[in-house]
Structure formats: C-alpha cells, structure tokens
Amino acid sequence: MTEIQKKTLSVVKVGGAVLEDVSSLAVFLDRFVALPGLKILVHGGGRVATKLSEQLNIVSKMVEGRRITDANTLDVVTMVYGGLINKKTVAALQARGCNAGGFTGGDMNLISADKRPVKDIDYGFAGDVNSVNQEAFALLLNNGITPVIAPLTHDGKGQLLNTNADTIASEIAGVLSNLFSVSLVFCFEKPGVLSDANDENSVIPELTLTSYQSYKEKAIIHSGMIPKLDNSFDALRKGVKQVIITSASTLDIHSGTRISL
C-alpha cells in the first residue's frame, strides 16, 4: 500500500486539565469531531484521580510527576480512567454524532504492557507498553468506530496496569503508521511548547531534535514537557507523518508547535 492510498488517521491525546473544565472540554470535542478522516482519542485524567483519592482517604504519591500505583490507587485510576472519564467522553461524542467506543488496553487486547521493573523506585502497578494490536485497531477504525482509549493496559495475565497516556498515544500512532497516514496531536491547556512558561505568546513554532537538545541544555524546556517531546520524536522515528503540540481549544494542526526530526 503506497502512502497515497493510505487513509488519514489522527491520534489525539488530551490532558486532564482540559477534561476537568466543562466548557473547554465541549470546545475540544466539537473540534475533535470536525477533524477529517479517521480518529482515535487518548485521554488522561490524573487530576480527577487525585481528587477522588483524597475523598477516599488514599494518599497519592508522585515521583517526578509519575504516579506510584499501589493496589488501592490502581482501583481508583481504573474507576476514573476506565469508567468515569472514558464513558462521559464517549457519551459526549455520541451526542455529537461521532460513533465512539470506550476502551482500555485490556479490551480486545488492544494494548499490552509489562509491569515496570523495580529499580531505584517501585512504581507499583505501572505498565510500560510492549505491544499495540494493529489488527484490532484497524478493525474498529475500518468499521466506523472512533476508539476512546483510557490510559490503562494489561499484562495478558489478568493484571491491569496504569500507563502514561502520552506514551500510549505515541505507541498507537507509531504502530498504526504501517496502515494509515498518521498525525499525532498532543492537546493541553497551553497553545504549544513555550520558550517562556509565563508568556503564552512565546510558542516555539517548530522543534527539531537539534533545537530540542539546545532548549533542554538551557533549561528552557524542562519537567513534564520532556517526556511529551521524547514521545513525539519516538513517534516520528516509527513513521508518523507529523506531530503537533497545541491547545485543546484550537486542535489545529496548523498552529502550536510542530515536531520534526
């Protein structure tokens, strides 16, 4: 199958801050539905999980922005990611005429993972993706279903695992680039990658691997943006056509920050 014959596919990841705000979410979903071609939505929800944990008197433990997922926390994120957020999002998309279906990585064996090995830190039931089921995703997409993916995977032995949503989006996009012409879009509350975190007009329009390294060395890009960009470059190496980091309120592949090798 040549590139010209491939159907277009947008893999869109939306962050928890957008999911929490009813008006922001409504605007984002309107724009998501309007995207041309096939679509997959991957969502986070960490802030909602933290709030519910507090209500249940379960202490949320974070290390460098990553959640320590003990057994109680896994129950919470399963309820929040696989239930509350996923099903509300599916219902909102159905109301907009989008035939969405909500899934975790365990459904249809869509995404399998290995429990993260204990090194300096024990992350508990955190999973690192080892495979994405290309055939199952293609079956859904080619039958008119828009998958809405919660950031939960499974190990094939009955164990659910909490997995980073950015990584899931990147892995899905990379694998499906074998079948489709894929655009990967990371949406969050900022208009793109900023050179000044306090100035939303300081969007960096394009990031190459070379300029990324330079920005990191100068600490202009740091913290949570680093794994997001690492996932972006990884997706491009796997054949994804384009990667954009942009605002959920615009969801526009012509704005924000374009990532290129």
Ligand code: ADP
Second form
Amino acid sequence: MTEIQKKTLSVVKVGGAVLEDVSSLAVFLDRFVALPGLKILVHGGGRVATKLSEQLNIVSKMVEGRRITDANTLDVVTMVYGGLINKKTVAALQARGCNAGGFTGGDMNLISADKRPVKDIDYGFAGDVNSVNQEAFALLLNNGITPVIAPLTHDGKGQLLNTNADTIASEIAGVLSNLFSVSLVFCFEKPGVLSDANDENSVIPELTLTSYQSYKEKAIIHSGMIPKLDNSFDALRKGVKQVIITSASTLDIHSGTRISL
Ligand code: ADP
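The structure above corresponds to the form predicted alone; please give the structure of the form predicted in complex with ligand ADP next.
To see the whole picture, the full complex is given below, headed by that same chain.
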C-alpha cells in the first residue's frame, strides 16, 4: 500500500497515575476521543494491581522496577487489567460516543507471547510479545471499533501472560505500520521527558538516540523512562511515523517530547 493511501492511526498508551485519578482520566479520555483518525488505546494499571494485591494480602514482588508475576499475582492482574480498568475505560469511552471494545491479547488472538525464559531472574508469568495479529486489528478498526487493550497476552496454549503495556503499544504500532500511517503516543502524568525531574518546565522537545544516550549516562533519564524510550526507538525502526511522550491532559502531537532516530 502506498503511503498516500494509508489511513492515519494513533496508538495511545496511558499509564501510571492517570488511571488512578478520576478527574485526570476524564480529561485524558475527552482528549482521546477528540483525536482525528483511527485509534487504539493501550492501558497499564500496575499501581491499581499493587493496591488490590495489598488488600488481598498478596505481596507484590518487584525486581528492578519489574513485577514478578507469580500465580496469585497473575490472577490479580487478570482481574485488574482485563476486568476493572479495561471495562471501566470502555464504558467511559462509550459515554463519550466512542464505540470502544475491550480486549486482552488472547481475545481474537490479538497478541501472542512467550513466557519469559528464566535467566538470572524468574519473572514468573511474564510474556515477551512474539506476534501481533494485524488482520484482527484491521478488522476491528475498519469496522468502527476502537480497541482498548489490557496489558495481558497469551501463549496459544491456554496461558495468559502479564506483559508490559509500553511494549504492547510499541509492538502494535510497529506491526500496524504495514497497513496504517501510525503515530505512537505515550501519555503519563508529566508534560514530557524532563531534563530536570523537579522542573515541569524543563521538557526536552526532541530526543534523538545520541541525546538519549547522554541523558542516560548522566542519570537524567532513568527507571521507567528507559524502557519507554527503548520501545519508542524500536517503533520508529519498524516504520512508525512519529513517537511522542506527553502529558495525558494535553495529548496532542504539538507538545511533549518528540522521539527521532
Ligand atoms: P507509566 O506507568 O506512567 O507509563 P513509568 O513509571 O513506566 O510510566 O515511567 C514514567 C516515569 O519515568 C516517570 O513517572 C518518572 O518517574 C520516570 N522518569 C525517569 N526519568 C525521567 C525524565 N527524564 N523525565 C520524566 N520522567 C522520568
């Protein structure tokens, strides 16, 4: 398909604090439905899962910022991501006139994954994406459905797997670049990637691979931002037109941090 014929598609990931706060979530969803063109929403929910685990007396084990998904934790994240957050988001989008459908990676075989092999660390039921079903996504999108994707995948043998939402968004965006002109937008509670963590006015407008390396070496960019940026560069290499990291309350391509190779 030539570039000119491709419809535009925004793959938007929302995470962190935004999902926990009713009013910021409402503002975000208003902005999301107003985006032109086709859309997919990918949500996280780690903090909500941690809270429910505490209430159920299940200890959330984290290693280097990553959750260890034991069998009990997998049950919790299945309930929280695949149920609570996904279905509430779908209902909120329906209320805004957006015909959303909520899915995990198992539904329609949208996203399959392999259980992460045990090396130094056993992550438990954590999945590394191996394929995104572009035909199934196209079927939904071309029939007026806005997919809302929970960060759960399946291994094709009946096992659900907990999978990083940033990675899911990046993999979907990369594969669907074959069919659509894709923008990938990561939304969180800050206005973009900051050069000073304490100053919201220090948004870095454009980040290249070279400047990323240097911010990383100076530890200005760290923790959860590193996999987000690694996923952003991966998506660009796979043909995604633009990647933006921005605030969930503005959600437009003219603010935040633009990532380029
Ligand atoms: P989410 O779950 O909201 O998508 P993550 O927690 O995975 O996000 O990653 C975002 C976090 O990255 C921010 O909340 C912040 O603590 C951290 N971070 C690290 N370096 C930076 C930076 N330079 N600018 C902004 N955030 C940064």
